[in-house]
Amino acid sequence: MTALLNVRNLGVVYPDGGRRLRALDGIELALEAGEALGIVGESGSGKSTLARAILKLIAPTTGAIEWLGRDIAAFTAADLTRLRRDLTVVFQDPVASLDPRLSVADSIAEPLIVHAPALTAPQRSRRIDAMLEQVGLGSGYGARYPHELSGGQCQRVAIARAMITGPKLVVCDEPFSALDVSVQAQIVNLFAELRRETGTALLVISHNLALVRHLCSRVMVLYLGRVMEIAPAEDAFGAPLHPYTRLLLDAVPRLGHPPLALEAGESASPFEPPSGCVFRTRCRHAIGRCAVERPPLAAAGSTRAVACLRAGEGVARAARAG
């Protein structure tokens, strides 16, 4: 069966001035229809870069992008409307998404008119009001504007938008950052409903680590735009096995229990990465091999791979072991 979504051997590079930022390097990720996939990171990881990519918002500058085994390099205009309807996208600000200028039936229909022209004024209102009932409004919103929404009601409105189209795979930048943290649990419950009712692939790009393990199936794990680790979500948060996915879980704050301080100092600089293993400058368990041999994403058991040298050392464990 054809991956949804295939990424190959993808790079971006940003050119600065007289400087080359590789903001990806390398990656590799394969999508299948109705999966969540989470992208989790710290800052200047690359994240956001491989969504941009993958709406084709910006140009890979190596590797290739397949959707249902097609690249996107290829594909004509009609190619890219029709990506466009099935490749949808929900912003990190839900109120800055939104045009104020538009109610929100207005802004629901746009992605209609553009898509479903041969629908009728009537049949567009009841899509929308069926969609507005379905992410937990109600029909009535749709006369309302966004400043008249509250932060999380906006993020249910770019929600309604994204699915209106019945989109194969819907790309979540930050979706729950500018969120209050209760308002943040609706909106993972949202997108878990959504996703059983539909069927629709979600990409989830996200700082908050509980969040991704609640929505998402797997995980892949972004360091100075490289893949450290990709595996199922409850493997990857339950027994990491990359030094730096174990860094990411202990610095979230857990009641009772201080951070263990596995790794120290901040990220290396991009325009500069470390040779060999990027991690390397921050991992107590590097050696000399680590600083010469870039570590590749290797296999390790069926479901999940890892890029660390001493990966087969039990190195995960002894990390947690402190």
Contents of the next structure:
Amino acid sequence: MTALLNVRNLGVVYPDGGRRLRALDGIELALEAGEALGIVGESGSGKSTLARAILKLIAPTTGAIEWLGRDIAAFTAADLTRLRRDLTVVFQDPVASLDPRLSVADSIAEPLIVHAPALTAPQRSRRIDAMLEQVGLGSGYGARYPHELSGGQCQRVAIARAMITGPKLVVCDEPFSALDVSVQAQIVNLFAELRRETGTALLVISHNLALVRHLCSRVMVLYLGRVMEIAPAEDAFGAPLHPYTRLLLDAVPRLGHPPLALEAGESASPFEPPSGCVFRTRCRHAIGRCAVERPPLAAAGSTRAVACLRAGEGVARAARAG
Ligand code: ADP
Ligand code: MG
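Given the form predicted on its own, corresponding form predicted in complex with adenosine-5'-diphosphate (ADP):
To see the whole picture, the full complex is given below, headed by that same chain.
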């Protein structure tokens, strides 16, 4: 079966004041229908750039993105309209992503008017009311305006807007980070429910590993625009193979433990990424070879892959003391 989405050797370079910033380098990814994949990594690792390329908001510098087996760069206007119906997005800031002049119902109606023009007004209203119920707001919210709603309620409206066309994939870029902690959990549960009910696939970008773990069956770890590790969520979080995954896990605050400082401090510069393994300047397991050889993303068993020359030695296994 063809994957829903294939990212092939994707590279994105931004021109930045005369310099070139390689935001993504050689990304490979296949997403199956109905799958929930998390993308994690520190700020600047290229997560939003990957989302923008998949949504065809920016063009790849190298490589390709295929939707149902076809390169989206070659899509016709009609293909693109279908893509906007089947591949939708939820952004970080729910308040900014809604038009303040539109009522909740009008906001959710917009994509329906484009993608289901044959619906009569009453049919459209019924769909919108049902969607409002599905996202836990109730049809009474249709007449309200964004400024009357909380952040969590606005995010529910944004999710309703993204779901109303019956998409095959919803890309969510930091959908929780603008919300209060208690509301984050509610939104995670809402996504999980919608997935069960509709079978839609999710691509969830988040720096919150706990939320990703809860929602996603697989996780891809990015650092400086490269894939460090991709694995079933329980393996990546339970038994990471890449020292960078380990570092991300160790940085998660745990009850009764102060969060550990990120090892070797800051991320390296994206303008001058380290030779060989880009993570080596922060890695306590780095050896001479790591500065010379770029580690390939190599299969580790049948379900995971890791880009670390020393992954086979189990260097990422042990949690750090402290
Ligand atoms: P993330 O979402 O993981 O924080 P981004 O994809 O936003 O990462 O950014 C990846 C890198 O690309 C960062 O170094 C960022 O500064 C840079 N970048 C992002 N957008 C642009 C842009 N429009 N022009 C130049 N550089 C950019
Ligand atoms: Mg981002």
